[in-house]
Structure formats: structure tokens, C-alpha cells
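Below you'll find only one chain, the form predicted on its own, shown as C-alpha cells.
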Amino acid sequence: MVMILGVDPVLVLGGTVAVALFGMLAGLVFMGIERKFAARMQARIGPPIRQPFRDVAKLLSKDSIVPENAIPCLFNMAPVLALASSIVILLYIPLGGFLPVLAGYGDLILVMYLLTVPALALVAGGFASGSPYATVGSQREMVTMMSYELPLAIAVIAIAWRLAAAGIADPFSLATIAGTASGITIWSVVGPLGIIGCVLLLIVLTWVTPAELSRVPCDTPEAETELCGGLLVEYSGRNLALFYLAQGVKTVAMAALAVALFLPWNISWFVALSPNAALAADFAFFLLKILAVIFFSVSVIRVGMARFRITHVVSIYWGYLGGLGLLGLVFMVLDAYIGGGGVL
């Protein structure tokens, strides 16, 4: 068997296919469950959980219409890039008791960069469509990206920094942060001040998630009532289906990132199980944690809030959430000094 740079290409290829299938299927299932959550909180019945599968199947059966004023190559490539980059993110994140497929070949900083690629694909597709509505939506998406990147960076880097201050090797690796191999997590390292800091950073990440996913109250780039769909106004058929799948995969990726950072515990850490039973139990528990993250960071927020104006998005994420993230970072630093977790 040929080995390239110490990597078995067959295992990597098989793992990539498995993760891609899991991301798309789980993304559609969780999107259906999330819509059901929102409907129940609004005293509605809501669509069936399988509705996203029906939507994608219907879109895949239709042709993609390319506008006359569009740039066809870029217009058709954008949804493919969005879906592919969303899947790649999952290759670097632990899924339950499973190590990332590309563990050791990318870290938290790379994941942060990859999270911007689906949004950039949306922006490129919007500009390439030639529609004035999509152009405005693309401009809003860029502003939104610049707004939530600051609190997101503070939240994730603070966790890695605190692990490094505690002397943990390879602190920017998501496998290390999630304690997949060692069982050491951020909660086992910090003291009382660090716990307060972690809670503040968790709140920040909870509010960053709907902005990353362009969900209410941060859906200003699409804003159906204002921009008729904004970025996606000219997309249809298979292209729109790919964007829909990309949103589902990115939903799973964002929730999995939150789980790895702040909810890393596995069943097998507390209950003695056989190896196969431990993997199954940990994966099932992982799915429950994903569902909990989606409920609180997507469903609850979008039901309880109205859409922000684009100026409000900037002020809230740069001002309030950025400040809250910095406060959480200060608590982490104080915890490291007082607890003796490291010397700056």
C-alpha cells in the first residue's frame, strides 16, 4: 500500500467520503429538526423533518438557470466551492470519539480560515449573478463577515492560549482541545476565574453561530422581505441545491466546533465500555450535543429575535460581543496567572 507523507491515501479517501455523506445527511436532518423546533416554539405544526430532503431532491431534478448578465463560470462554480469547503471543515473536527480525518494536518487557525470560504463563495456567486439584489446581498455578507470574525477569533484563540499556558502540547489542535486522545479539556485546566471566562466565550460563540450561518437575526444578506433572497435571488435548480446542502454541512461544522471547544465530554470517559460500544455511545452523545447547540444557538435566537439592520450587526458584534469576548479573555489570563497555569 502506497504511503504519502505518512498518510494512507485509501483511509483518507474513505474517511473523506464518509464524512461528506455524514455532513450532508446530518445537515439536512438537523435543519429539519431545527425547523420543527422553531415551529413548536411559535405554536405551529411546522413542516415534517424530512422536508429538507424533499426540497433538495426537487431542486436536483430541475435545471439551473444562468442569468443573461451573469459570469457563467463563476456563477456555477460558487455553489460547488461552498459545499466542498464546508465538507473540508469537518475533516479537521473530531466527530464523537473519532479523530479528525486530517488530524495533524491542520489546526484551529486553519478551521477559522476555512469557515470564511463558504461565505466568500456566496459573495462571489452573488456578484457573478449580475443582479442588483444579489450585489447588495453580497456587500452585506462581506460586512457581516468582518463583524463576526473578531469575536469568533477571540473565543477560539482564548481557549487554545489557556491550554498552552497550562503546558498542554499542541494546544491549537482540535483533537487536543476536544480531549479525544488525552481526556484533558479546557474545563479540567481552568480554575474559578477561567470557568467564568469560558462561560463568557461560550455565550460569544453562541451568538456568532447564527451570523456564520446567515440565520435570523443575521440574515440581512438574504432578507427575503427586502432583497427577495439577496445573494441567492438568481440561483435555482441544482446550483441552489448545492448551496442548501452547503448550509446544512456548515451548520453541522459550526455545532461540532462548539462541541469540541466547550462540550468535549464523551460517555466512554465515565462509563467502562468495550471499544466498539464506546465509539457508538460517544457518537450518539455527540449527535445529542450537536442538537443542543443548534437548538440554543439557532432555534431559540431566531424565534426570539427579529432581523438586525446591517448597521446593528456591526455594532453588536464589534462592540458588545467583541467586548464580551475580550472580557472572557481577561478572565482566562487572570486565571493563568493566579492559578499558576503558565507565564506570559
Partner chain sequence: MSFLPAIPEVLRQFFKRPATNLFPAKYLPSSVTKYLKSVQEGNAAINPPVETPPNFRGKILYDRDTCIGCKLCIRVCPANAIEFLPDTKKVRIFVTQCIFCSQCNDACPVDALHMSDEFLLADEDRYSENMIVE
Contents of the next structure:
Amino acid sequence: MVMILGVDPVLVLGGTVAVALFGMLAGLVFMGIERKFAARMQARIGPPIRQPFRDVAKLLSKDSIVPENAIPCLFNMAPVLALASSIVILLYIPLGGFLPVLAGYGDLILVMYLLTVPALALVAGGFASGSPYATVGSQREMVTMMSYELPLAIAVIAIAWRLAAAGIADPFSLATIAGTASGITIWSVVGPLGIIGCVLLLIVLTWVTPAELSRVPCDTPEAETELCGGLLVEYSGRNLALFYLAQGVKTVAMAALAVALFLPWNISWFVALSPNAALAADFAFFLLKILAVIFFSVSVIRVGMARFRITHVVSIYWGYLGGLGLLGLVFMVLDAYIGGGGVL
Amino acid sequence: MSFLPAIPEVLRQFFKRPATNLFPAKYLPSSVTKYLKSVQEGNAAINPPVETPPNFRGKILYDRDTCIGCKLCIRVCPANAIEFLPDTKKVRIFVTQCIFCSQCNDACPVDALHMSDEFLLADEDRYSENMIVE
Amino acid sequence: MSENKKIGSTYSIPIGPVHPALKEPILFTFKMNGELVEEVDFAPGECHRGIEWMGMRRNPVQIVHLTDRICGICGVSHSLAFARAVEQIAEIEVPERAHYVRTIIAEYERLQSHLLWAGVAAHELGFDTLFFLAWRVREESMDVIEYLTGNRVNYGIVQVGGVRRDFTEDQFPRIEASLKYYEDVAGKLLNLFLEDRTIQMRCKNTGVMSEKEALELCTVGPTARASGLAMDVRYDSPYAAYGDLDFTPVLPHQYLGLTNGDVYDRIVVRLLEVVQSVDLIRQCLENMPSGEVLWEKKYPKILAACKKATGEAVGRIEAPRGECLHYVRMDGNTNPQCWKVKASTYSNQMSWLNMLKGEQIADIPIVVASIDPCMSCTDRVAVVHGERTDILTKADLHRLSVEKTRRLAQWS
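Please show me the structure of the same protein in the form predicted in complex with the partner chain, now that we have looked at it in the form predicted on its own.
Every component of the complex follows; first up is the chain already shown.
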């Protein structure tokens, strides 16, 4: 077997292609199902689940128009960057029973950085569009990004810190957090106080997801009725299709991150199965968990409230959610030192 | 959730039936013309539209034999949709012009004009057979 | 303060003539400073269709159905105002029962118009669930209107001298069922729209107009009432059956205890008027007199009476959006000599300038929508010289109206 820099190129390449395909397919399917959920909650029928596939197919068949005022290279590069970086995130997140393709080459901190890249690509594309709507949208996207980073970081770090406090090696590795190999998760480590902390952090992450994905109430950068689509207003054809795919992949990545952090259980931990059956069962269960996360943190939130103003986004994410996250962190700390949560 | 009253509401609605009337089909057929053709051939069924009430004002019906050519309908038609045919002393009604107020029905002294309940009147040609009543 | 700002710190954003936030074409130009609106300008006139021109080439019996088409939502308001003007000129006595039928239809129209507005407002806020819900609730009034008049949108029920269709005894249970439905759903609507924190965050203290400003800008209808002005044509100068009914204008302090004059208050006023309309319809049904509904059944006689009439009159009514006014002048010809429509948005639109100043971009859609604008009601003039469109100043308009008044005086 040929190894380059300690990596098996066939495995990594094959894995990357597989994850990319999975990410795009699952992204579109989940977006279709999500639209069905939202429609159902609004007493509508909604489009068929295959609708996102049709949308992408139609967009791909259309011309991509570059506006006169745009900076063409940046304008055309942004969608590719957004899609590519969204797929890269997936490479670091465990998918059901499968370890991350690039396990051991990056950890949670890297994932947090990577999560900002698709958003930055959107911002670059928006500024490069040369339209006032897109410019305002880009400014708002940047502000939104800065707002949700704090609660997201708190949630992620609190979990990893608690695992470290429990004496678990390599606590920032997502494979460790998800307990893919060991079966040890955050829930089996913490005591009662820590469970309160975990629930608070779960709430924080649930609310960060719509901001990360620019959905109502945090869709201020796109805000159809205000900015006619904001960042994406000048995009069309293939470029828009790429952004659309990136949005789908990002949805899966965010949900998979939430699953890895807070809902890491696998079926094979509880039921004895043959290795292949276990992989399949775990993967199916993983998809179900993703669906559940999407239902609560995307669908319910987006149909249940009005869009925030950009100033609200800042005050709510820095103030309320940041505070809630810190409270969760305090509970985790208390749990580790006083509550007598099990140190394994 | 007293500060977000919509959330319990949407969760309740999630388990109820949608309010949409599935007219003419649940989803947009990939080809509308093919779909309509198969409906005509009897291979597919159209979900019926919401029923029209009695006294609905749809496409106009004209009783040519009763008409006495008094031109009163022409005087009251707000859309000037009615044309007098001097040769036969009858009228011709352009449905694309008609605004379905049914004032001509009320005005007609011999009750020669009525409104049907037909409202699916889309057509590619303004002057097709279906769009002219005489 | 503004002269201290460095040049170039502002940029301009066009909203319109076509924009997702606008349901009808109008062009706004905003001078922005970051997310804040510094200056507002707007140019209506994108929706002019020349209905008055068409009307002056038709007789009143034809026009009364043309007026339905001035606006897609408040059709009966326009036809009622027009019919009232013509009835005054021709001195036609409208039967008592017709007044009640007119009132019931007008109130159903207010119901559906306010619910439509509530849905649009929710959509402007990005709250599509309430948009779907409000329109689903609105459907009931549309169904009843269709059941009573024969059409969902352009009812065509008002006639010069009465109404064209009477309510029969077997129609009352359907009306009663719809009133019951609205009484049941009203509490839910108020809860969903007014208790929601996100809506409160977006609407409270947004687009504020004080009582004084509302008075100075001559605003009308729910927009004026939300600022605390107790004005309502139905109450101030009753027409149709409103004189017999027991009601007072809806003001936000009746629900909230105080009046802010913000977008939230406008939601409150409109939703409370939905409740009020249900009550008014019920009162009408209880007191409905019997008798004819049309002054004269024979159309040639109506036409002849209209042709004979000479004089001028103003028909004023309270449309869902505020006062709607029709001026008609007849000179003994078949067609009116002059017909002028002043819709409520015409009075309300100047309040945009004050309300939008200092607000954020995010608030533009909801503040614009908060006066329930109807451009097709409002746009009555378009000046076009070939490729060039002219903008008329106040002085030009004054000169033109003096000229027109002289012309009218000479004709008669």
C-alpha cells in the first residue's frame, strides 16, 4: 500500500468522493424533507421532496449571468469555494458508525474555523456582485457571523473541556467526542449538574444552527422582503446552483456536528449486530438523528417566528445565547469539581 | 411558550391535515398539456376545485332564440363586451372582455342571458370558439 | 448634525418599482447611512390605468361596476362611494333594506381586507406561518361574500339606488356560521399576532407617528386611528345603516391602555376592527328591515333617472384603508361630466416620509406596508410626453386645478 505523508491516498480520495456525494445528495434530500416539514406546519402540502433536485437541475441548465459592476473572478469563485469548504467540513465529522475521513488530521477547533469559510465565501461573492442589496447583505452576514461565533465556541469548548476534565485523551477530536470507537459520550461522563449544563448548551447550539444556515429568524443577510435575496441577489444559473448545494451540505454538516456533540448514541452500542449490519444500522440511525435536529433547529424555529433585525441578532446571540452558554459552562465546571460527576 | 405562541400552534398543526385543496393535482405534472390530455382520455382524474355556490357568476350563456335585440344589455355592459349584429338583430358576447358582473342578465327584459358556473376559461386565442358567445 | 457628516458616507438604495416587499408598483429611493434611513423619496404613478377616463365615457350604471375594478380588495367601497354620489345628484331614495345589505357586504369586505393586510404584514416580517394562517382565516369571509354576491373579488352587488341581490332567509345560517367562526378564531389571532415576542420586537416603536403628525398629514382610516385620532367616517358622518348601529371608532388604547402610534398599534387597530366588523354584521342581521332592495327594478328607468340628473356630489365612505371619496358631476348627459376618485392611500402616503426617517432597512417593508397602501387606488394621474415623463410641482398642480375648475364652471 502506497502511503503519502502517512496517508493512504486511495482511502482518503475514495472517502472524500463518497462524502462529497453523500453530502450533496443528503443535503438536497434533507432540504426537500425540511420544506415538507415547514409546509405541513403551515397547513400546506408543500413541494414534492424531489423539488430541490429539480431546482438544481434547472439552475444548472441556465446561463450564469455576471453583472456589469461585478468582479468576475471573485464573483465566480465564491460559489465553488462555498461548496468545497462545506464538503471539507463533512470530512472531519463522524457520520454514524463511520469515522471521519480525515480523523486525526483536524479536530473540533478546525471544524469551527471551517464553518466560517462558506459564510466568508458568501460575503466575498456578495461584495463582488456590485449591487447595493448584495453589499448590505454581505455586511449583515459578517455581523451575523461574529454574533453566533461566541455561543458556538462556548458550546463546543464546554463539551470538550468536560471530557478533558474527565481524563479522556484527545478531547477535541470529534471521533472522541462522538465516542464512535469507545462508546463514551458526554452524557455518560457528566453528573446531574452537568446534564443541566449539557441541556443548556444543546439549546444554544439549536439556536446557533439557524444563524449558521441563514434561515429565519436569522436570514437577515438574504431577507427576501427587505433585500430581495441580499447576498445572492445577482447570482443565477450554475453559480446559484453551487450555492444551493453548499447550503444543503452545510445543513447536513451543522446537523451532523450537533449529533456528534450531543446525540452521539449508536444502535450498535445497545444491540449486538454483525459489523456490516451495525454500520448500516448506525448510519440509518444517524440520518434519523440528523432529521430530528433539522426538524427542531431549522423547521420549527423558522416557521415559529418573525425575522430579527440585524441589531437583534447581535444582542440576542451575544447577550442571551452567550449568557446561556456561559451558564451552561458554569454548570459543567461545577459538575466537574463539586457535583462529583464521574471521573472515569 | 407564551412569548412565542406560534410554536405550539405549528406543532399542533403538524399533526393535522393541510388546508390546501389539491386542485387540479397534488403536484405540478411534468407536462401540463400531457396531463390534461390523459385526463380527457380518462387515464387520470382531476381533483375537483372548490364548489361554486348557487348564483355564481361564470361564463355567460345566451339564449339566441329568446333575444329580441333590444340592445339594453349593450347599454349596461361596463366592459363593452357585447356587440350588436344588425343583420340578425342579435348580439355577440366576447368572453375575454366580459367582467362577469352579470348586469346584462338583470337588465334583459326577456331573460335571454344567464350565468353558468363555468370558470376555467383560460385560452390561447382571444377569439376562439369558446371565447365568443353568440 | 448632518453637515458634520463626511460626504460619501451615505449610499442610495432603490426599492421598487418592482420589489418583493411591495405588492404594487411604486418607486422608493432611500439615502442610507449604514443600516439607517437618512432620507426618503417616493414616486407613485406606476399603476395608472385611466379608469376615470373610461368612466367619463360610460353611464353611471356601467361605471358602478367599473369602480369595483379600481381596487382588487376594496371593490365595494368604491362602488358604494360612487353610488352614493350619483344617488345624491339624481335624488334617489335607497330602500332601507338595501342600506343593511350594503353595510353587511362592506363589513365583510373590511374583514377580508384587514386579514389580508395582517397576512401581508406577517410576510413582510418574514413570518410566513402567520401569513398562511391569516389568509386561511380570510378565506371564510371570501366564501361568504361569494355565496352572497356571486363573486369572490369583484362583488358587483351595489347598484345606483340600492343593491342587486337580496339576502334570502336560507342564507342567514351560512352568515351566522361565519360570524361564529370569526368569534372563535379572533382570540387565537390576537394571541398569535400580538403576544409574539419577535413581532413585538420588530413592530413596537417602529414607524412611529404621533397624534399631532397624523392630524397635520391628514391621515385617514386605521393609520390615523392607530395614532390616536378618533376619526371614522362610519361614526362621524354615518351612511348606509351605520347610523342605526352601536359602535365607536377602534383606538389602540382600548386594548393596550396607551397609544404609541407605531406599527404594533396599527396591527392592534386592524385586528380589533375585525372583531368589530363581526359585531356590526351581527347587529345588522338582528335589525334587518324587510322590503325591496332596489329603488327601481327596471334598468331603463334607472338609466333615465341618471341621465336626467344634473349637479355635483361627493360620496364619502369608510373603506378598510380609510376614507374613500368620489366626486361626480352630471350635466344632463348620459355620461358624467366629471368623475374623480380620491382613495385612502392618497391621504396616507405622505406619512411614509416621517415614519421611515431614522428607521433601519429591515423596517422599510413593514413600515411601508403598515398604512396598507393601495397604489392602484391612488394612482390617478400619469403625465407622459412621448418618451419623457414630467414631474409636476405643487405650483404646476395648483395652476392645473385652477384651470380645470374654470373649465368645469364654463361647461355648466
